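A single chain comes next, written as structure tokens; it is the form predicted alone.
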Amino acid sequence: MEKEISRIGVFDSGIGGLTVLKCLLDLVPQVDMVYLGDTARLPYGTKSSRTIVRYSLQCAGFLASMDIDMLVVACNTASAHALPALQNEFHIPVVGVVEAGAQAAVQAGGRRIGVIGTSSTIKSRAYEETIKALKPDASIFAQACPLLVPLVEEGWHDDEITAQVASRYLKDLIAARIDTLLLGCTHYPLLKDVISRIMGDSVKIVDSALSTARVVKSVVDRRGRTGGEGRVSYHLTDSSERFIELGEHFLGREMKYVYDVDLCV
């Protein structure tokens, strides 16, 4: 008999994973959560896949520590790049952002597909595999856009320079009169406006967050869920006021229960 499900860890480089986190505190209630941000060593974007492994092991292991029940990866980087690794490893359900995502995508109707992220992401390939895997005949143009994870960070969501930046990235993609665009980052749906602005109403925006929590609250509806009071706890391997202000203005709820982690080893 499979395990019910009372307490989810979920990892990411930053703040981006919060957008995965808030998802799932609506979609989930009552199940703890305990959330990492590895911000001491953001972005993953521009690592190696040997790096992102590595530290996503480091982050899985220390989430497996307080006795989670289930992982997310809230980080397509290390989704792109670790999930296998992670599933190898700890014996209880990993969900990563780049299936959910490209799963999505396809349900969506989408035949000429957008997909934007971090460098390391799009080298990867990984939303295009998935996506071909899912939709032999759809058409995919991806696109890396490396200095958006760094302007949400900075706080710069709806900045004129910010739409510039996003203006620029996203040109080729108008040109390639894509129908979709995955968000294949978890920072990008701050950006969501933005970014919708920038596209038009005629192309469909897919949150790759949003789908994780789907794909989440289905694993707990098939396990059932048990002795969660919907606690959340924050570990940060490098916590800053920034942060929390942030991230307090986005789940609009207090960040209670904050705490230092060193995973540098």
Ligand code: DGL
Given for the second form:
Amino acid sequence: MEKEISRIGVFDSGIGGLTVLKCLLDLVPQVDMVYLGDTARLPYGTKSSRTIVRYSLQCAGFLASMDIDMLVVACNTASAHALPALQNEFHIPVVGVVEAGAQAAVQAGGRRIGVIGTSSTIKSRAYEETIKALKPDASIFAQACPLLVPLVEEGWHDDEITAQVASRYLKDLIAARIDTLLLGCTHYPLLKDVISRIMGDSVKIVDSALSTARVVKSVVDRRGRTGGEGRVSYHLTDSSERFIELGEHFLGREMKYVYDVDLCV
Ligand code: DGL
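Starting from the form predicted alone above, please write out the structure of the form predicted together with ligand DGL.
What follows is the whole complex; the chain from before opens it.
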């Protein structure tokens, strides 16, 4: 019999995965959540596949030691490179954001789909391959936007400089006349307004956070829930006041249980 779910582990390279956690708190509020932000080694998006897989296995290993019943890989870069390795290593449901994001783009009716993400995510071609598997006749246009993560980390969500940088990255996608833009990075939902203004009303913007949470909810509904109280703890590989400041603002709730962790690397 499948095990019921009482505690879910969520990891990201840093703060960005809170976009996924927020949707999880809305959709499965009674389950306990253990969030790990690998803030000491952020960004993942510029690193090689080998390193991303190694870091991801270490993050998941830490969460597994916290007795989780399910793992959510909130980081697009980690999902793009490490999902098969994680599914192979950990014998609990492992949900990544790539499949859910690709599904959201296809469900939005996209035929000419733009995908933006970190350099490593785009290089992996994971989104392209997943969208193609779901909708073979879709045309896909991928664009790495490496400078957007640091701009979000700086808190420049609605800033003229961010708009200029985004416009430069998005110009080829505008020229390609895409109808749907998939935000394939944890940080980009925070730039949704800026990106929508640049792309114009005719382009649908989709992200994977909500669709990932829906997949998680369907697993929880199927397996059943036991014992959780909706307690959320946060574990960071580098302590950061800014993480708490930005995190509380973004989640709209107090981050009560925040701990420093060492992944023993
Ligand atoms: N979390 C990463 C992602 O979604 C963005 C930040 C990073 O590069 O680590 O791809």
